[in-house]
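Shown next as structure tokens: one chain only, the form predicted on its own.
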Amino acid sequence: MSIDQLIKEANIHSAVHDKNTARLVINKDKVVDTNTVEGLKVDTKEIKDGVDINISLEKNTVVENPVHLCFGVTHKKAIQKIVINIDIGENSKIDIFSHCVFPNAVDVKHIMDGKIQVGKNASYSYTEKHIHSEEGGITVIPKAKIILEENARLKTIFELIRGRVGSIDIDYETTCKDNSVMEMTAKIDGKGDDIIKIKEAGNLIGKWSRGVLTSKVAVRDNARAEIYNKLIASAEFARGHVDCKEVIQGNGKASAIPIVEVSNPRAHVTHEASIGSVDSKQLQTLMSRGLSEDKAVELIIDGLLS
């Protein structure tokens, strides 16, 4: 598959042809396209089976257009390692769209190891969209350690938008200092014999820090999901919430372990978890309007993951 086809799969044509939009396109262990903008520095180094990336945003810098990262493997069998360090300067703002594209995967492993530092009064959002093959021959192992300085803002979204999950094992941990805000969301639809593991943790160590961990997962056929979300509040007036919703169909199996830990009497953390089949009333309503049971289930699951 050529670079043009990789860009087509990720649907980033406009970004690639816009000189005012920063981007980085990687196929396996090769940097095939790059562009940057004022105030944003991107350094890359090819390593065995992957790429080492350093991204830094200068202080007092607002990147107007979303930055596009495309990590792809167009081979049927391969290993891709992405080592990424991101440093967002004080009073700065950036939105990153990360496109992880594995359309031909039969036996592909994608490993990401990230370290992210969001400076004082800075804002960082990271939307990670995955495109997989229909064979489910992909193993995805993303890990990240994130630190939010005073009054920093973080928003992350992880979602599979096409293809089978295969096997995915997410492990993200965020530390929140004074007045910082964290929102982390994962939305995944598992089929066949897919395996979904999500482990997200938030450490609310700063006064008035806030955090929300949200997981929305569907498993059907023989797919399995294990969700482990943890919020720890140790500072005055820290606030947090863990929300996990899982829908099972067929022989799917799901487990949810929301953990909240509070060690300061002025902190407050809540949690909510639900696991079960699709709502029967919703199903009956949609079927009464002429939808088949299968199509009605798909529509309900799409609503959950939207």
Contents of the next structure:
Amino acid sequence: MSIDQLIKEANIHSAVHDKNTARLVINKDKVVDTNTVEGLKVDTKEIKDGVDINISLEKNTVVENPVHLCFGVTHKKAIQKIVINIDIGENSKIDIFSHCVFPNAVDVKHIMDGKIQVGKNASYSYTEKHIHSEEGGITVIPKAKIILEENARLKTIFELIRGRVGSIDIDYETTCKDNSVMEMTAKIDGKGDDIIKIKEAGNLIGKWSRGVLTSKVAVRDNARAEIYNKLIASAEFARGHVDCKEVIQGNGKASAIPIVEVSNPRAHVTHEASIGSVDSKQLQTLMSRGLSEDKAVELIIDGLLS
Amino acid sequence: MGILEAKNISLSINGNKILDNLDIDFWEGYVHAIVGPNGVGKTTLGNVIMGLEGYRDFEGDILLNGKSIKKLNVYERAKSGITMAWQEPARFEGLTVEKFIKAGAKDKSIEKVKDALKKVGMAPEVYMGRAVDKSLSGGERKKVELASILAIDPKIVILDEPDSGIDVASLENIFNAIRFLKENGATVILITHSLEVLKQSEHAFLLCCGTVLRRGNVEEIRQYFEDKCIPCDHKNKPEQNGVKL
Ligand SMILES: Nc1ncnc2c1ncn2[C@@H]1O[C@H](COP(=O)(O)OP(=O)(O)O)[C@@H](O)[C@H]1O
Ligand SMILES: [Mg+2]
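Moving on from the form predicted on its own, kindly provide the form predicted in complex with its partner chain as a structure.
Below is the whole assembly, all chains and molecules, this chain first.
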């Protein structure tokens, strides 16, 4: 029953019933369903309060269908630790959707510790979608260290799809070798007494490496957000951009600290940070079209974070 | 009795009297115009009727079908069937034209959005995915504003300077949209200082110094407006200049 709820909440019905789609479904500290495809190896080991996962993709392998990982906790109170190691072979390509589903959480802590290597010429995308309860009793602490080999590509997206943030503390760091490209994006909408902390870092150590760090956060009610995004470029022709955008409403508080460090005269990194509020004229306009204040704020923030 | 009446409206902002004991009423299903030169209080009156923030604290009363709506906020007034297209519409970063138009529409189908855009002369496939932000020209933004009004099927609609920023070629689209609103049974209130727009109405009010100086048929108001108000011959101080209110 609990598995059904996870699959339903994560909306991965078709993936679960397709033998050509790789997946791994975990509820708290138990592996409840798994499937893999050619070239992709998924090893799991149940540990105290969690699961240790090793995923490796052979070289020269393109995984056609996105891989679905579902890290769920259907319990009200629990700790879930995910230790994950991902190794993408040379010239390979994979897209992973990670569904973090805590629909009943009153007091749930989800800790993720990731190490990811993306081989030469390989391409890796990781989309993390969070579905939380409306209680806000969730603490999410995702950490990842990522290495991109020459010519590798990385794209990560962190998104809260539904429910309250609770407390989120993201810490991602990517090191980029020659000609590699990384794009890391976080999009979070905080309400109530949510606390959001985002630390994205990129080290452009390779020639011609490129990176973009983007954070878009809204805070309403009494929510708090802090963004520290840091991009360091030390190689010739490295190019980077840091973008922090925050919207505040009500008693929300936000800070954005983009840090750029350039130690090579031929590298170039730019940044922008903005903290805005929902404008009264926008609000009044939508209300004059028959939207309640809440609905209007939602639509405006939705646009700002898109 | 009109569908909408404003009675003895007075409003001061920062100590300046902007609306002065103003009386006005609108008949159901008619296209009305409120004309007057810049600064006489036309937009302010529209804002007061719509119930916008900052325009709620006035003397007098506003009645919809005989019932006071004075205490209702902008959302509640919208819910009772009143809406407004702004003289200078707000811009929304990241919000698509499609979502913006859908926002107020009861029928949220894609056909409704397309239809509304077509009615103001905009190609849906070009504009639906665009953002309602700085990247739209002033005229485009005005047309999107009007399209969003059309999609609502409002009972009462205030169009504040619907032609501002609109090029001659598109003017006819705006006028068609006004006709469409009327055919749909809406009561239309055109706020304007343009003779072209005035001609689209069936009944007109001339505003002067925050009050209604004259009301009557369009031709009569047009002539008075053209003779006395372009340019304004008393610099917005009618009593002092012997103009009979
Ligand atoms: N929020 C406001 N604060 C200060 N003055 C205002 C405000 N709204 C309107 N006014 C003043 O009221 C007068 C009437 O303005 P408005 O209603 O916009 O005129 P119109 O639409 O007829 O050109 C102007 O002098 C304008 O500056
Ligand atoms: Mg005006």
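For clarity, a rigid core is taken as the largest C-alpha set superposing within 1.5 Å between two forms. Residue numbers count along the first chain shown, from 1. Predicted model only: the values in this text are computed from it and were never measured.
Enquirer: Look at Q284 and decide if its Cα position differs by 2 Å or more between the two forms after superposing on the rigid core.
Expert: Shift at Q284: 2 Å or more after core fit.
Enquirer: Relative to the superposed rigid core, does K295 relocate between the two forms - that is, does its Cα move 2 Å or more?
Expert: Yes, because once the rigid core is superposed, the C-alpha of K295 moves 2 Å or more between the two forms.
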